[in-house]
Amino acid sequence: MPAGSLGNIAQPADQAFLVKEGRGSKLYDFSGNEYIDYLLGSGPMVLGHAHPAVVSAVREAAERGSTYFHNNWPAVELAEEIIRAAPCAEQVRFTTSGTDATFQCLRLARAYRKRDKVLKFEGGFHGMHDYSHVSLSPRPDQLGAFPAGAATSGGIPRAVLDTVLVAPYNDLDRTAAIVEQHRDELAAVIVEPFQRILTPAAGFLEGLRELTLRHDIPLVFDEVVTGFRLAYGGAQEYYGVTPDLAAYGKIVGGGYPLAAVAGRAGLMRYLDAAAVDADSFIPQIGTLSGNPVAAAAGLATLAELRKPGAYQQLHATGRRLMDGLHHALNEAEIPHYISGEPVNFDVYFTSHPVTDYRSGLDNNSKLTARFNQGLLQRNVYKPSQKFYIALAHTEEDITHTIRAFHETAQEMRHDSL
């Protein structure tokens, strides 16, 4: 395994564990240790690690068959869920990584618009295609002018540089501008609504829906981590904005291989070859995409998401620990911008608000670094820059959480002296 690991965590090596089981918001590894997770597999576990109704819904499902390849009843409810959920969505193709579906979200917008650039913001991450990578965390030397991009991975073809234009997140006229520019080049644009943990400034999103659709440029939503999270209806109940084409994965597939592109029918239809010419049908193929199994884990999943006050719990649970976490940042003397919503939040070590990547670039990462050790010291596991709440977090953990945030600040400002 290259760097030792799945590619998704790097750990050093002292902090390094292999993890036995999840059950509930507990991780346990081999040498017996039990920590809070607040990584959640990246966002989906929402209801915490093993839930009985999920477990429960896999087994009958897999006793089925585990995959067929071909239209089934489970990958039919979950749209007609998805659809009942998301403003936006008329239509739902599933596919099985939140990396596909933002990336079929911009082949669609491209099929619709017959042109080839795409929009992105500074910082903005829709998984592992190539127009993720442009300008996804560039270094200090690679920050340009507004609208170029650099490269942020190694592979990427220059075609694809020049094929994506780069704006500034939470900066409407400077992005209104650029879009004027390349209005008769653009395909789309595409936002994380809720980029990484800024928040979206006031008339933003807003903004950005008036200006596209004036052009008549699709704007796609990337709410693989905010869909069913920060609202039943994601992103766009929670702001109050509807864009064309929204990206889902992470919690719509209960913590199984599953996610899903949903939008208007205007646009979806390039997916159909009956409703489209030959030279704009987009054939959409993925072995797995609409697997049964995973397909019952989301419907599970979103069964339990539905019941009166989860979403209530979920950001009460949030909000405590983020004013838990400012509390004891404070008492430390520690300078500190907690940036996020109760559901998915984190702390930037600095003394002023961030409100786009490269304001949140002079953020002390040997802080960040010795601030997630001082956590996993005492059993909890948060080794990004996210913290995930899930319902399956307790009363206890809380308590547990917000007494490690205090003796972690208290031990970095001993360390500081």
Ligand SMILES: Cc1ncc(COP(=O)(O)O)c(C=O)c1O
Second form
Amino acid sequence: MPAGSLGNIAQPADQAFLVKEGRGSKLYDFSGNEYIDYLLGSGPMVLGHAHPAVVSAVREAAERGSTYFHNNWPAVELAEEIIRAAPCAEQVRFTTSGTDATFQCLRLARAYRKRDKVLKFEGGFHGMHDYSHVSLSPRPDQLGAFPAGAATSGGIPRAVLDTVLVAPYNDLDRTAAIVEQHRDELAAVIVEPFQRILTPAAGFLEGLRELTLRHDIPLVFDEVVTGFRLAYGGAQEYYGVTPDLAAYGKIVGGGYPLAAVAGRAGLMRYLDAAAVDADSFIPQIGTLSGNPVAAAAGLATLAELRKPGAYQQLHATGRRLMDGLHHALNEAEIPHYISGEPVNFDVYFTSHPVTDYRSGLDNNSKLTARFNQGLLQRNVYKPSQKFYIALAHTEEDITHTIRAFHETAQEMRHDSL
Ligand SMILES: Cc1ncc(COP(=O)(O)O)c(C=O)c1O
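Based on the form predicted on its own presented above, generate the structure block for the form predicted together with the named molecule.
What follows is the whole complex; the chain from before opens it.
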């Protein structure tokens, strides 16, 4: 395995562990350690690990066969549920990963617009395809003048760099100027409505909606993280802005390989050979698309999330942790900015608000590493740049985590980082 890992998490050797199992809010390693898990599989495990309702749905589905490549009942039911949940969803097409879902959204927009260019935001993450790797996490020496982007991976074709325009998140005026200038070349605007842990400024998403409608440019929301997390209807419901297309992943597959494209029928029709001309039709095929076991896991997960109080609980848990973190860092007199929504947040070690990719660049990454390490030493696992909250997080988990915040912050106060 290159780098000795799956590629997802780079843990220093002295902190590395191998997961043996996950149950509820906890992960267990092979040395008998138990961790309160705030990674949650990078988001899908919103109910916690091995939730009984999901395990039993998966067991039942698996006994009927693992995959068919054919229309099947759990997939149809899940498509119907996404349409009930998501304001933009008139039709649904399944993929296996969030990467493929955002990629298909861009292709749909190009088929509709008969133009090539797409606009994304600096620091916006849409998976691992070439378009997403334009200015995903540019180094300071790669930051140029908008809308030029930089390749943040090896192997990105020059042609793709020329196809993607990059704008600063939360800056409607600059985005509008780029869109106006390139409106005749643009096929799509794609955005994480809540970009990583950056919340949209008042009017930003509404402005994007108005701007894209004015020029008939499809607006794509990447809801891979936010779908069924911020609210049952995702960012669209939470922020009250409806895009033309949305990409789903993570929670919608209940921890199994499933993702989806949802959107207005007028765009989704390009996936139907009978509805469009032969040159515009998009054949979209996937061996595991609409996998029945994953769809059953997704349906069982969504059924739990529809129970009264689920989202109140998720937000309340996250709010208490955000407040506890703020208090711990204040007490230790460590400059910080806590960013995000209660269900998904993290801390920047900086002394000013962060509103876009560039304003987050002076985060003290040594302090971030030190903070994550201090938490891990106290069996609180938050390896990447954000806390994910689950319904499985208990009162005890919250108390333990807030204690870990205080102890770690007090240790950091005496470090000279
Ligand atoms: C916002 C966003 N979009 C797309 C993706 C890609 O999803 P996947 O890892 O399923 O390809 C991710 C993954 O973390 C994501 O956070």
